[in-house]
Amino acid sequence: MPSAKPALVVQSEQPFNGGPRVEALCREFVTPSELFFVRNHGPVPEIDRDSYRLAVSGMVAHPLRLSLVDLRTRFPRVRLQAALQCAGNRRREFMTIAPIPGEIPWGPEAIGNAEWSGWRLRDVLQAADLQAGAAHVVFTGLDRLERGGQTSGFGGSIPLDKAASPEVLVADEMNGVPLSAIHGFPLRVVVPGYIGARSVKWLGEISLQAHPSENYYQAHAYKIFSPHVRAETADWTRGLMLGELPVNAVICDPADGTVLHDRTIRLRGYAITGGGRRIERVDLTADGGRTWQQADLSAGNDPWTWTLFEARLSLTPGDYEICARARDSAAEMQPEDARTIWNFKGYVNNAWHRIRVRMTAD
């Protein structure tokens, strides 16, 4: 098992899924690779570097089969800091509202901010010469998964407009070193601002087509429904395919349930949003929203990274629920009540984040 495992709280062994303790998450702006969350749907594939080829096919005039050497010699290398967040981040809070069977009970740790290096996807697509009518870029991984009686790699797609944006990469490095197997060696897609499922690992094929991917994980699994819908009654054709992330803020330190002794509490956390927007402010309340204190944005305000925040609150002895909410540059703000956005898959929980702490009298 990869060396990342000991540093992570394990959610499942087979396939391996895990993330860091949330209080350790915001200590550095760039998440160390060993603390970067891992989301797998099946076994990690073994891929030979020398024989590996990336196929570019579909609605293109010049299909490609690119080796790693081809990528290094044909396209300019770029570096980009970007955050990736699992669509199921903060699912555990939804699970206190109603059961969500069969899904990983993520807390707020299924996120990380790394430096990625590789090649712009749009440069690769231009080399293949797109044909008229191409509207979606489809990614398929080299892992092997069985779903619905069919075996295929994990896959998904993004609109061509997003794929042509300069921040979308075909990456071979993470935090200055080649991708580890568990993070997608030899290549993965990095799609900043979108749910992590679109940043397909172990990338084997890029295909251009007129419609979104028909892969199970695009056409079925990663869909969202209204709070009143249940799995047993869902019409899967009416679910919305997940794409851009909503605005979100999370308190990392102190952790939920902490007993405090100093009268002044230092709060640290992260905020993130999608669509190329920026975090404008993060507010905190310890009195149910009657009063709010604006946090300092202590690191980052790039549209593709997370933003770290910090604040200090003075509290008298007692029990408190501290809430965080963020607002982005489109004036989007987190909803107060998680029940209004609950869904039976437990996706994209961006309600006010809440922790409970106790301030002692001594």
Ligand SMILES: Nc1nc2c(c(=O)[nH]1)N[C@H]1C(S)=C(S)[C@@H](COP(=O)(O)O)O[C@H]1N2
The other form holds:
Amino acid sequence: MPSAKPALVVQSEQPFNGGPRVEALCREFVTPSELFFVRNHGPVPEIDRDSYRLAVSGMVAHPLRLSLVDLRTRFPRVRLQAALQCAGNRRREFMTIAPIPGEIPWGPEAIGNAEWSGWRLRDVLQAADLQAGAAHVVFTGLDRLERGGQTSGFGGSIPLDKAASPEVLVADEMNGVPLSAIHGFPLRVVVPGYIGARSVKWLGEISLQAHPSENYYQAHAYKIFSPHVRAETADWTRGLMLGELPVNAVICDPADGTVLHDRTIRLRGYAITGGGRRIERVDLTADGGRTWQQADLSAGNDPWTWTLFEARLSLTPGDYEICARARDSAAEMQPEDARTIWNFKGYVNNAWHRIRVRMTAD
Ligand SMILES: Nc1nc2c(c(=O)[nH]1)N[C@H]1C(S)=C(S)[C@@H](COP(=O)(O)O)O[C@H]1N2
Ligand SMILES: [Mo]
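In place of the form predicted on its own, the structure of the form predicted together with this ligand is requested.
Then the entire complex follows, led off by the chain already shown.
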């Protein structure tokens, strides 16, 4: 669907994948829907609102089949601002270290911060009455993806304790209007603080089980390995399933490679972390980490949204590499060197973010 999002830089048309220009990304705290990145693994399914039912099954005493009207009448509506970040955000920087074939070369634009509305997942789970031993909540989408001769929906799971947290939603609205087809109409999961892949779109089924999802995108993809492991040598049973996001900060404006004339440079960007932690500070350096300047943070400092930052640096003429790094409320910091966290699928790059700028003498 080529015209789905004209404001996005397209990574692929089929399936549609794209994100905004990085400079446009953090101008507003709530990302306008037309600038919200899109990550699809297959074609966008067409779903009829009236015949749609959400199945809740597996280790539950009362399996459910819920229409959109059932959801509206049985559960209290909640609204929540939260960021979604793809595990592949900032993969392009990893690709300059060693090739990562077959994956989308995302810059830092595979992230957005929206206002979601819908119902608490825990309210829906409570209505289904969980059986003892249920430990993972498995989501399956209604998209049809081909993998090794088999067709199935995109899927993944989260541990039950996360699923029971109040911030995890089954959402039908994004930024005050019903979800667009491309963002998951009529219903998607929103799992703040986790990699975007767990926020399953076009949600068809929620299933309770004792172990994580066997879906390809939980059991195989979205696993992380040490830097020396390659696709050919990976023992997939030993890869770690990704869940919570690490602390990360990105300079959005100015863009990498900008030539500047004023002696003061205004930097703006975003920071995000996982696990219900908060961003405590973002620091910037123009001298390779010898001295750091603390940025101003946007108000709110909510654990599930992103935090925007802004700083002014005074620079004499010359070429600079400016780096950003954040620190969160669990005293987590970002690694300096992306090579120490490189992995062959290119996931969760949270190394110091670096841009090069030139300050001219005129
Ligand atoms: N059914 C389904 N859900 C999905 C996906 C998908 O391809 N199919 N992509 C996932 C990934 S990897 C991400 S990062 C987010 C992206 O959500 P967005 O396209 O609304 O930004 O959706 C997730 N949910
Ligand atoms: Mo993703």
